[in-house]
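First, one chain by itself in structure tokens, the form predicted alone.
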Amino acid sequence: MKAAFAKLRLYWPLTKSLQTGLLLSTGLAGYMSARCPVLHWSDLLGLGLSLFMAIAGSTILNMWYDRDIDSVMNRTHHRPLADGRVLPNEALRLGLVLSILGVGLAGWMAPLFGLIVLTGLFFDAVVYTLWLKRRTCWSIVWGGVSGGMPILAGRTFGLGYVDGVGILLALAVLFWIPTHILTFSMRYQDDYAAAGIPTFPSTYGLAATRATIAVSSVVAALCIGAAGVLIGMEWGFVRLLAVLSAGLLLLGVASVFRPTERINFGLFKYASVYMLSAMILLSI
């Protein structure tokens, strides 16, 4: 029981814990805005079970494939792929087992259910990861599309179609990794440059690096407002939304106008706050 606790605790960090919790988080809040109150229990909980497996396994895959990039980037080197703690064979062997339950039990549980998270898997893993992180700063905008199926894929079990709603949900993410993304880049700019990976900064500059994230979290509050107001939430909860947009907004503004190392970190610190807060909203 030790020996297994003990490498529960050595690939835990493999999953990116707090990066899947937020996208399953995601997935949940999409179900719910299409069946609220949930009236079977099991559904809910084999739609967490097969995103959170899907999401698992493809970010596992990812830190597989990038364990050479991580090993030489200060903020990675000590990820148990980057500093050897964890075998390569190992970890591809996981990733893969996770990927395949997923999208298998997705699959099962609503056809429709299971293309959606098999898309997004593709995307992540293949598209982005294999295909165009290490080419093309534009990667992240299909990271971007990964990371909008999981809500996607639970507005659509929940309803059994594709809707417009979910789309709209599907944008909000989409355009709100930038968010999350760049301010990110910013602050690692001489890690990513010593990995080799382009990014926004180093291929465009901070000007224009600020002014996408401005941008992007214009059109991400639009998008979950929007789809907020078409699913018919009540307006106390629509107001309270707005207000958490208005913060989104105002520091996306000032990183443009103000730039500052610590509104830089704390729009970072925020966007992620706020898809939480809005996922919760959208749920209740």
Second form
Amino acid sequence: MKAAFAKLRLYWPLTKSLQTGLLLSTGLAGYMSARCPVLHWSDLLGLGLSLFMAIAGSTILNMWYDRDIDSVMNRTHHRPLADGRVLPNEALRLGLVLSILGVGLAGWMAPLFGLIVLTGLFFDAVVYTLWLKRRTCWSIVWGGVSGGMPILAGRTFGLGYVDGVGILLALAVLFWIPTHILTFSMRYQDDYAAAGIPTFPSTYGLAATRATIAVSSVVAALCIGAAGVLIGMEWGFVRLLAVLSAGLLLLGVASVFRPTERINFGLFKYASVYMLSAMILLSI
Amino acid sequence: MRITILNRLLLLFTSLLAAYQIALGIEGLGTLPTIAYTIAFGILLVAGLLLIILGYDVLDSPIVVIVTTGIPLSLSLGLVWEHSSAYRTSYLVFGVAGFLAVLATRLLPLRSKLPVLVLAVVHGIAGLTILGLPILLSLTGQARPGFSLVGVGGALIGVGGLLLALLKAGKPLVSRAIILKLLPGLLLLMTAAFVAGFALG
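Which structure goes with the form predicted in complex with the partner chain, now that we have seen the form predicted alone?
Next comes the full complex, and the chain you just saw is listed first.
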């Protein structure tokens, strides 16, 4: 039992629990935006489990493939794979098993839901990680497509079909991801340069990156707001969403006109709080 | 100066209370007071989150003075619009002009005392309105007694504003460390007084 817990403690960082948790919350919010109040708790549990396994699985596969990069970056060299605490084959097996179980469970629950989960996994593991991440800074767009899949999958599972609101919500996540990732790549620019990973800041410069963040924040906020109105969210929640969006825009604009490291990282953190809050509001 | 865990919690409760007020709204309000109260509580909500995320250094930004002016201005505008219809238009003009004056005097490189004077006048009128109007309405029976809590919130916002303004002007009543220690608690009390006042009023 002790050994199992020790293994679990070792494997847990491979899932990037905060990132996985945030993506999982988007999937649950997508479902609840279509099915609230939740009457079938077994559906919600199955949805959560399948999404968790698929997201964690693809994250582990990403970490398995990028272990050489992680070992040369200051920020990531202590990760279990990069510092040798977990063997590559062990991580690969774990990633594959979780991915297959996650997609399999999703497909068994509803084929269309399974197909969307599989699409997300494909875009993350194959298009983003294997193909584009080391070639172009635009890889984040495809990573963003993958990030938008859990919310689309959740809503589709709730409705039984793909609708415009689901696509709008997926777009919101897609446009939110630059705010999240680009602020991060600005903060750890030297790390990425040492690993030879092309990023927006290294390709287009900091000013263009900040402008991109500000514009993508606006588009993400508009998409979430529009989705909220179309879902029929209560006006009080729409007002709250508008206020939170205004905070995101304020920081985005501040990072363009008064750029500092603190504002940049503040925007990164606020963007996470914003997305989580938006998901809670969509779920109520 | 680092924010303690306790102060982070107080700021989080402030943000949650402000979010609650925005989401709940106030029954029977017109469009303008709804927007005005949303702006006031919205600034409190975002300010609480930014203080948690960025720390007290965020208070040194010149944008803070401009943005936080929105709290007393919009709150007082909402109160006047809702309860003192004879002064609606004139107070709206004052609110817009006051905000633009603060904006202009903060953005332009002025060396005179004009920016401080403008800020004192705008905050003074708005603060006195928030303090006095709810208490007056409660005393004259035009609102329930609980509504006077909004005035208490106005007094607290006045205390906080005064402490920060004197600190910025280089003539603090108490040290910066004490002001920053008290600020989260003051923000929470103020927000709680506003929320309770609107609920009971």
